[in-house]
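Only one chain is shown below, in structure tokens, and it's the form predicted alone.
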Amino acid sequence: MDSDKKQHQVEFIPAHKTGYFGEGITVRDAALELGILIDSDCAGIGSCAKCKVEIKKGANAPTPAEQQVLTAQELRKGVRLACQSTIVADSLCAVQTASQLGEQILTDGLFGDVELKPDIRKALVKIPASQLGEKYFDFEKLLECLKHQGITISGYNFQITRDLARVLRANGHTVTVVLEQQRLLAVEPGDTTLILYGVAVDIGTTTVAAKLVDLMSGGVVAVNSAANPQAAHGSDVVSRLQYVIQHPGGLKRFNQLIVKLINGLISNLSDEAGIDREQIYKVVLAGNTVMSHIALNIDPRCLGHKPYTPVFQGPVTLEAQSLEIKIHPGGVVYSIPNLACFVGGDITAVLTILDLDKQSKYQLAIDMGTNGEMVLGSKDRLLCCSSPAGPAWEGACITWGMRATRGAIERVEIGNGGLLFRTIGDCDPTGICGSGLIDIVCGFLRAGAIDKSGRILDPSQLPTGKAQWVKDLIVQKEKKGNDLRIADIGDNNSIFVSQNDIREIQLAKAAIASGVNVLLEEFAIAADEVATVYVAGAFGNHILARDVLDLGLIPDISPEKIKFIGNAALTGAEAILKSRDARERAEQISQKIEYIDIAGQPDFQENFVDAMHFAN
């Protein structure tokens, strides 16, 4: 709160959250202060029009940016862009959040076989009581008893010594020790050996997902997910880095946002499982390099300019309390090691449950997100790279694009005499999410309405005999290319895909395709020499093998070789939480893998331009 400026009361509905803010703060920033996330793919410059809110009281005059992107009808209703509209009076704002829209976030994925042998474990210890005249120290006696049980301690949480006298005598000198590898985390009165939980977290640029795991049985007892609140300041890692660089306190704000979200997920998981959050002793984090820096409150700004240098690779283990992550007071956080500047612990987690480093034949893994990460290789050599695909897969930067929430067109079938679509929630359409967009592009490619260069053809340019309904869906325009009409929504308005939207998809897919091509060239192999292609990521789980090939995401390969493995970063983090062997494997892979900077390759630009074309 800025006490030097006139204060105004601002209420947000239906969240029913109210605060007092200094005059001139944007509606978006006021919402964030109250923990309300408002989408803003353009990082607040007013171009994406995704941060629409309805100001029912106290609206200021619309800015030029708002007048350009909002209709006259919207402006009359009080619709404003939250990133542009500023607080000038007591206000009442209506905002729809991702949770209210019912966003679909993928939490399932391929899971490899791992032996349940977590680094975090418990042991029951019975300690003889002290006798008068005996040289006896509580802590040293505890260490002595542990040594007799074959447990050597190399470090400990000092708080243990402060509490030990009370804990030892609370249950007749019978205690349970909590260990993480050889570090003593906690000493608990009595026998609590059957209570041991951990949480695996995948910190994605767009979404964050978490699993609560019973480390005694190995079972997943609860799953929870939410949108990454940092997205309000930019939809990709580049815009997040720019925010940190340009805004004093930007890192602190981002760190607080992600820690608050993780704590919220942990609280939800605990409530669902009916346990106390202090029964959780370890959190394993998977995330790209930028996300892992921010989560650990490590300055990532050197990743924002050449030569793109991260501060650390990891792995990192530290006390949860130092990050203000609310689990057991002695609990720890483990961050999976990164691989390179923009190839993070999320792809390390994926590789942990795959066998690329054990196979004699070449295998390819692609994590399709806002930052595309790719690994190619075999037991002889592993090579990774990254390419900024951008947020188009999530529906950002698309005219009618939206996340996978209620009302999003998620599936489209083009053929058999027309266009059919399905929305999330089976309700009236309000936009198009990534999977629906790919269906549209591939469907119109096959129908001949889009050529290989990505151009939406004029109806007269379609082949002779092409069905009239296909031609009727093309909205011919004199400038900026044609549109494809997808659904009518009243008020003489339609949801459509524009020529520029097609270009955004081409840029996203070219980023992936050019990265794959660079890897193939480095190994001097053809695409058909790759035995298996694993496609990871929430978006990748919602597309078809034939779409991958028609888009030209990867060179021509047998569709049977393409395997969709879902949110493998989260399941990889789960494996590392459950298994010491999986954790050691992740660390070994991070050391042996090589990195190639695809943008630094002499033929990269030519490669990227070629990859813009569709394969179909």
Given for the second form:
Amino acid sequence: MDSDKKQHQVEFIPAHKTGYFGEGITVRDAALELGILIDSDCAGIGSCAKCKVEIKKGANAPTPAEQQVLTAQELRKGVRLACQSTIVADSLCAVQTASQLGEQILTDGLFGDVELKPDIRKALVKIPASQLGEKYFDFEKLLECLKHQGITISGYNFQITRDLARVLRANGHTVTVVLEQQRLLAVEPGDTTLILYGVAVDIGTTTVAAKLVDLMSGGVVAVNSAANPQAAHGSDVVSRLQYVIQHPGGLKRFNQLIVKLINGLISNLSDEAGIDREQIYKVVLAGNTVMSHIALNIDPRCLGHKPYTPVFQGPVTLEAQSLEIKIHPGGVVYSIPNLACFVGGDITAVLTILDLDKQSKYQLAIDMGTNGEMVLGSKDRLLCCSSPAGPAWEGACITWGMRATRGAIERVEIGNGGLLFRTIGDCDPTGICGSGLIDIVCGFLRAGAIDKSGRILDPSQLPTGKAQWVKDLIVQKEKKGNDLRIADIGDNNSIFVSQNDIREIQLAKAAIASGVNVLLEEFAIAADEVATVYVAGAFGNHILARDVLDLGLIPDISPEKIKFIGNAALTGAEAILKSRDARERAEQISQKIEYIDIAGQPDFQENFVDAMHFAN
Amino acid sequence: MEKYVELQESIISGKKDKVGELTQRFLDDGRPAKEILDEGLIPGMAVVGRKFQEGEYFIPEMLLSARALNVGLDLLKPLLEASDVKPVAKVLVGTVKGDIHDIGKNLVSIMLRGGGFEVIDAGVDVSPDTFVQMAKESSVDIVGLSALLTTTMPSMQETVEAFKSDGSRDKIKIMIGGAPVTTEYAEKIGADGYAQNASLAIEMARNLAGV
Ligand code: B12
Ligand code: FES
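Provide the structure of the form predicted together with its partner chain, given the form predicted alone shown above.
So here's everything in the complex, that chain up top.
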């Protein structure tokens, strides 16, 4: 801590964490020091208002940015922006639930089992004891015995030998070796051949999810996920890159945050399954290009500027120890190969469990993340591109938007006389996540309250026959565009969707739709020549095929062809962990796939603007 | 004036053929180009800007109106130039180096044109030096910078600095915009103004031009 500066005691509730901080540090940085994560979409420049906290004691005067973004009522109540407001006295801050990054969700994917044939395996070795006068070295003897069993070793960490004298003799010269392909990872005393675990991790820009897999049975033993703590420095990869570029030590800091989080997930998973984390020998990482660079502690700065050059494609296998990932000290980390600058190993993982590269008919896979990524093709040719949709699908940039965590409205039914909704955790609503937003837009489109151009109509503009309840959900606003009232939450407040929110969704959906169009044009095929469309994403709930069509994400295609596959990147990482074939497929796909830069397409702007209207 | 209502409405609803037809008819009737501009096209575009700001119109609607406006402007331009009618002010607009997002910048250009400004479009991925050079060549009054990426915002600052080191900073006003940009940022880098959207951009440009 900086000793010249006056120190103040800052307490955060409801977490009840207290620390001492120098004058002038922002509330957000103080919170982060204490491990309290505060939401942010704007990298802390004071424009997104997602970092609201209530300063109950010790607040200083609001900054101009806060006065602009917060209402007078909020300011009176002590609501402040954590990224702007600085500590000037002993303080007490309440972090509202809506801005506390939650625990979360979507860990299921789709596809059935791959054949269990992991790169990691164990073998039992019985070694003859040494005799006096014999030329005998423990390690070389072990290698020789392995060779007799048909196992040739091409590499090992010499650290294995440190403890070998004891390990060999602990159980009457019977040991179990752990191998990753040809590489010797560890030697264990006795017969442990029945115990072998691995972990699959999907490092999303927003959410990190992990699965513990029993590599003897192929079963998933435990699943866990958490918000990516880097999110406190901006919700999209470019804000993260900006942080790394501008802050000395920024990469180290981000790397530490993600490594700590992965270790936390691994420890939760092992506790839940009742195993020792040293029984885990391999971690498979799926992540977009920026996330995988950061996780491997590789400076990604050239991805921040044109021409967006990544450092590595991969695949990369590293010793877990060198990354400070806490599994068995001899364990390894495998990072799934990236495809292009903004198309990462997460998509490679998705493609691994689909069969785009095997079929003669065309198939399309779309991952509707902050950075939309899509692949179209058949066994002859695969083409991918990325399209910057923005974080609207994950609830960011939307007035009442939130990630798919407890309290989020995830499903909305409009029709039959009213509006019904369901929240995650079946509790009182605190906001709306992606699937809820999509339901709302499509529901009101069908009810006629939103027109094709995306405008929320005035009640008087609805046909006279229209049910009164639809009109009652429209809140007319002077000079601002109307709101759609979704849920009342007391104090005369309600959760609503504004005209501006609809515009954000239009931009996000146009980004995806225009990316799809670029791919279709490149193949010179019509949408109905596509046999299957796979949609992946972390919206909170499955979205309906009908909604995909009404939004106009994909041009006319029959709804049976659309399949929702949830968090497919994690499922893909699991497959790669479990099966050598899947891993080899991932590597082949990464070599074979072509990339197209949609920004370079001459008529892209027109394509994009045309895609803004809804299809319904 | 009553007789320009239909022309205004054609701009508002983005009917470019109708705008062309009506503008030509007014010219044939001997109406001065300046009058058609001030009474027909500009008020029409002002309504479009208002509708955009109030959420009724979105980008596609705005671009339709823009296309209609351009048809009208193209017919008037030679006559305006011949009769030596001065624009409100000259503005150079461009997206800064490293950034190719231009939809926002294009909307700003359109609204400025529709507000009676002469607009020179520097395009996208424009380096600080190019801005300085183009501003000089066309002796513009205002330079508008657009950036949509957090990572390209610093090139706004570099552009302001380039004008300073060139010595032409005092001759022009600089306004900036784009989704990640804020008033504070404008102040911080020493720009003269910031506008949140294309309609407010006209107000800002008018202020800066002192009209
Ligand atoms: C369309 C789009 C693209 C298109 C651009 C097409 C084009 N010809 O413009 C393409 C696909 C090429 C693209 C590429 C990229 N994009 Co992009 N893109 C968008 C998107 C979806 C919409 C932007 C837009 O047009 N908005 C509509 C216009 C009307 O709004 P606006 O620009 O803000 O303009 C208004 C005001 O700001 C103001 N204004 C604008 N300029 C000016 C100037 C002045 C002087 C004034 C006064 C006012 C003013 O007036 C305008 C009208 O009211 C946004 C996401 C989003 N939802 O916003 C991402 C977004 C901007 N892109 C993003 C990214 C990351 C990229 C890429 C790096 C990603 C990639 N996968 O390659 C590349 C970078 C390319 C490059 N070198 O610039 C990120 C930026 C994140 C960040 N923190 O910086 C965003 C926010 C998406 C996201 N969250 O991930 N993108
Ligand atoms: S306003 Fe504080 S992080 Fe965006």
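Here the rigid core means the biggest group of C-alpha atoms that line up within 1.5 Å when the two forms are laid on top of each other. Numbering follows the first chain given and starts at 1. Bear in mind that the values here come from a model prediction, so they are computed numbers and not experimental data.
Relative to the superposed rigid core, the position of the CA of S360 differs between these two forms by less than 2 Å. After superposition on the rigid core, the Cα atom of Q588 is displaced by less than 2 Å between these two forms.
Taking 2 Å as the criterion, L318 does not count as shifted between these two forms: its C-alpha moves by less than this amount when the rigid core is aligned.
Core-aligned Cα shift between these two forms at T423: this is 2.4 Å. Aligning the rigid core between these two forms leaves the CA of Q73 offset by 4.3 Å.
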